[in-house]
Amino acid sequence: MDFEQLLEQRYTTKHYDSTRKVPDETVTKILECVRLTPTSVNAQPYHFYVLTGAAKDSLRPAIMDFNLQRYDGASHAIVITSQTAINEEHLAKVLAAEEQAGRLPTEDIKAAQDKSRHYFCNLHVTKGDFTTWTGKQAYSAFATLVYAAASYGVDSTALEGIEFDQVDSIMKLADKHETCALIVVLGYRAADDSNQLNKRPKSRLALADLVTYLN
């Protein structure tokens, strides 16, 4: 399919079908596609947390009532987070990864790849803006999952109506140096879903509304 018809065919899910699930190698190829999501310095400051049975339903009294309905009805609840300070550990997997890649094929443009990682990172910390930063990036792989997901015939709808101090706390995300960016619920929609798009059309803004040419 072409990629802006998919943009322009997916939405985002109100109601779920609770008796439909994702199978599991569905999520995990959504995974990988998120797995390949660009970002700053290739640092990946995020981790995803696949939760469903016991995981999923611990982490409800952390949403709010509005999104039960829909969080209760899809199969897969994903967890994104992003890191609140520089992790020395997973630095260096990426960097090593990089090297085994072959990105990397001399030690002195291995070092140069780590100082300049560092340097980036440190400069939003001395900003102080680190969070912010990498919840940037949390977002961009945000994107990714819900295409990814709708290219494999998945539905998905993004929770921000969540009490986020609340799923930091429940999943104890402090010890980890990491905060909740986002949820985003995976499954497939009801019959009657009240968002499909014969019903609500989508609607954006127009081209010459948001983008501007400069010679």
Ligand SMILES: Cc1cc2nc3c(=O)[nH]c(=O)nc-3n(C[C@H](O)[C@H](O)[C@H](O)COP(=O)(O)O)c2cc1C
The other form holds:
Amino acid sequence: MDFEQLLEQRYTTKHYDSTRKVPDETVTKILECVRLTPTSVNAQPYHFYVLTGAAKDSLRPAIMDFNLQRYDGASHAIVITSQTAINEEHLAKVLAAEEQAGRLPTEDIKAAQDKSRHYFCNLHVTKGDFTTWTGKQAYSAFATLVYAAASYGVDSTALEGIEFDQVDSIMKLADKHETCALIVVLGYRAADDSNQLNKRPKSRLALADLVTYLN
Ligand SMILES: Cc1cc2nc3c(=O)[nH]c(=O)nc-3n(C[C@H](O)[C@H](O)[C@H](O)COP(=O)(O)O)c2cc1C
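Switch from the form predicted alone to the form predicted in complex with the named molecule and give that structure.
Next comes the full complex, this chain leading.
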């Protein structure tokens, strides 16, 4: 299946088959794809918590009623968090990973890369939009997540219908200087899922409505 077909066929699942669980190795494959998401200055200022069992149940109070059925029916909840403050340990890890990958062949290049990344992080702190900026990176990862899942035959639902503050508080995210950006649940659609494309065809605006060419 080419990428356009994947985009045409993936849809938001509303009813899951709660008897089916996404295998651990498939979840790992999906997360390996997510790991490759590009981010501004390669900052990767996010984290992914994979919740099943009691940990998943503990978040139920933060899920709005209309989303509870999908939350419960799906086998996994991925809580995507974004950083709320510069995390020096994290930035050092990013730099070390780049060095290990062979992207920083000299000490000068390494220092310049570190300086430039800090410049952009500090810029957003100064502008007061650091968390907005990291949240945008988290949303990029969300797109990778749902399409990677679809490519492995796994269904998904993005959940903005949640009490973000409650997620933060239940998961004690403030202690880690993180906040919930979005939750995505993964599982397999129920045979009678109400949102299947033969019942509710996909709808998007036309290119002419969305795209303007400027010369
Ligand atoms: C960021 C985001 C948040 C969403 N939040 C919810 C949600 O809380 N509950 C839900 O049932 N669907 C949610 N959706 C699904 C959208 O309503 C759906 O993606 C949109 O209608 C397009 O349909 P499709 O995904 O089936 O192509 C969300 C989608 C996105 C991208």
